[in-house]
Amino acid sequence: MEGKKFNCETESEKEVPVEALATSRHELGEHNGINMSIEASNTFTFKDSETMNRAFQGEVGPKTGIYIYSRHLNPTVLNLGRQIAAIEGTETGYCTASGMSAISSVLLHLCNSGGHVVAAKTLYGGSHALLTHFLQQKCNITTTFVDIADLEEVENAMIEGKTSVLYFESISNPTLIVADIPELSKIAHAKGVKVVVDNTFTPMILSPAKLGADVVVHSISKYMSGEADIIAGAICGPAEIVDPMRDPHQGPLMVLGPTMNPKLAFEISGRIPHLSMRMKKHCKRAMKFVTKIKELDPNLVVLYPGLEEHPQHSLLKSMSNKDYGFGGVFCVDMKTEERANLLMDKLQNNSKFGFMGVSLGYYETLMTCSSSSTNSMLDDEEKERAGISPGLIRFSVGYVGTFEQKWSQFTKAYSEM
């Protein structure tokens, strides 16, 4: 590709403020244009035949302008890593096709057969499904679920000299229970342990790396992507752990084949600048809510880290990033799936004040009643151990219209309950 040529290789981050995303400049198009241009092509040609030998041994690459094959490396795709490992302070990244394809590259790299993961009970159902079935079936790896909130219930269910991986997430779906990352970390580390942190509910409200985690992984499609269109994943980490990742003959990006389309990565792109903004207005209109929520009706089960009461609160604030707030997601427990339905039926239907949909990070806000939606695959029993009520309703708060009119949508359908 002539013009000028993409910069992907490994840069350290750390010392980059958590503004990152509004101060790091992307690469310019290939002809100067002030957006980065799209390499839409899946395969690369060399100048001679012995530089593409040199290239499948690994001698030449992507910091030599040398590419092989898109679903190794594509420079449209590095790109947009690079943006996100700024944002998340880590030395380097790369995206993928799905939140999910991020997770499960990851483990699948950090993990052996007969290897084990420590991870905590309340997840996104399809991150406990991968743990509790898939790679114990097909993998023989197996996962040991505790308590992310009990330190000494952490450390030990770790195995000395094979258990891999600690993984929890920053905040947890959909209990909104806070990881003390720089504890857990210590104890995790202390074991030889990596730490994976998904931190999709918390991107620039918590810089998990910075606190001590090993790798950082998002589903792009929530808040990243801001737009509840696209579906996207990122993994992000030092060098030494994702550029083997992108081994051209048994990385698992280049086996498992999850990567980014390079016309997906560009979309993406042109959306992280905005997302300081956005995850400013979620935090703030979240907070407006459960205040409100919390004077309607005292005796409501309301779940938000920004609340006093709730037992992370003073956790949560000493590790978030200045001027973030709490999260754009809050729950409320109406007990019952049959109250919790109802409620969601008035909001959606009578109200108009949201959608009833299971992402989140949507400029409208979106409804799900977790129990038998994102967390069906799990059974009565794990879900009574996680701590997921049978009517605990999760909202992804939007940010579209006045707090005055959401806030008379929401009373209105209420109080017909």
Given for the second form:
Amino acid sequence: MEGKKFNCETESEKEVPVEALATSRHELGEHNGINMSIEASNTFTFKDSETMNRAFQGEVGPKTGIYIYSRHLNPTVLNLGRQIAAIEGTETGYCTASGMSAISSVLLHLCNSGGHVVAAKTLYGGSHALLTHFLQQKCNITTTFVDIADLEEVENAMIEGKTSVLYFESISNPTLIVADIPELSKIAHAKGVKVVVDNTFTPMILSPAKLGADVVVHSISKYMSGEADIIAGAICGPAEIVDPMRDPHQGPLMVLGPTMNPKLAFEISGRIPHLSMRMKKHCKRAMKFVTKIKELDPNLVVLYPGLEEHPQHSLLKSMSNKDYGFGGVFCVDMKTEERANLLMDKLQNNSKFGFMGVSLGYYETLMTCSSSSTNSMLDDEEKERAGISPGLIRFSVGYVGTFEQKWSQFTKAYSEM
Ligand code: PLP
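Could you drop in the structure for the form predicted together with pyridoxal-5'-phosphate? We only have the form predicted on its own so far.
Up next: the whole complex, starting with the chain shown before.
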């Protein structure tokens, strides 16, 4: 049994605003509780031995209410996956123990030894390290890094018969380059290449699968959880890709075991319906800060796709869901690591503007000097190629407190520089 649907998806789901989809695959609990139930069992019994054998042959499964073992498939985790898939507009989804395990499982599923990935040169440092070192050294999967905004470079990097994945972030961490998802998908599909998009920076704002991507991955640890208290990930895509990942004989979720705890899936499920409101608040606050910072110091380099001067401002506008802004992350370039550190120290310790921390999507503002933290695994040449300046501070804008209070805290610290 797939669970009792409360607010069933409609035939014209594509037309439904993304915030309505946030509850559209919400499951009622076992006794008609208004929250879904937690299936805490790690193993499941069968009505007879024949059903047990058929389950292992893949002849019966979740559609008929039959589960085997929670390392690769648990009903509560599946429910959360379907809830996130509803937002992303994909056929199905599943959740994992972290964003990195979602990314690595998908790449290992879609690529074989000797295979090739084309990836954006600016990515979250962990993803960059996975592609640069781990996949190459341990699995003989190589990657060509490209400027994701240069469509010709992307196309030329694909090797016929060898490239199986084009991988990029909807908005790159930390340089905030916006990927042209429809055009990139067209290029990749013409060459038989699957498109995998990390949508961690823009849940609700962008729906990459509706724009042409095959698989969407998330670090739930960020905006989706919203409280900086959870490490988790999600994989959304068509059943033909996601279902075999849970194959009880050789699926990556079975053999690698990046398992999400169903109790955690339950907890995250309750946060998805207000993700829409939170994203709107993050976006609005970020836009306001960026506008004021530009007025305060017109010479300061500020990166934010909401600025008209941003090279992909119109592109993001054309792709984004209605009534969302341009994301909750902006960057300022303080030019040197020393000046970046000084500003962050003042912002945290003198004016209490926010916290130094590497994550994002929290209700308070988090700030980090990307070059020496989240992207410190890149060598100097890779950082330069990726456009990560040593003094770049990434701000993940929170929404608590009044704007006036937060702005006075920012200006106090900035005036002391
Ligand atoms: N993708 C992006 C864009 C990230 O920023 C991060 C972490 O910072 C990850 C993936 C990895 O997610 P997790 O920390 O949940 O493994």
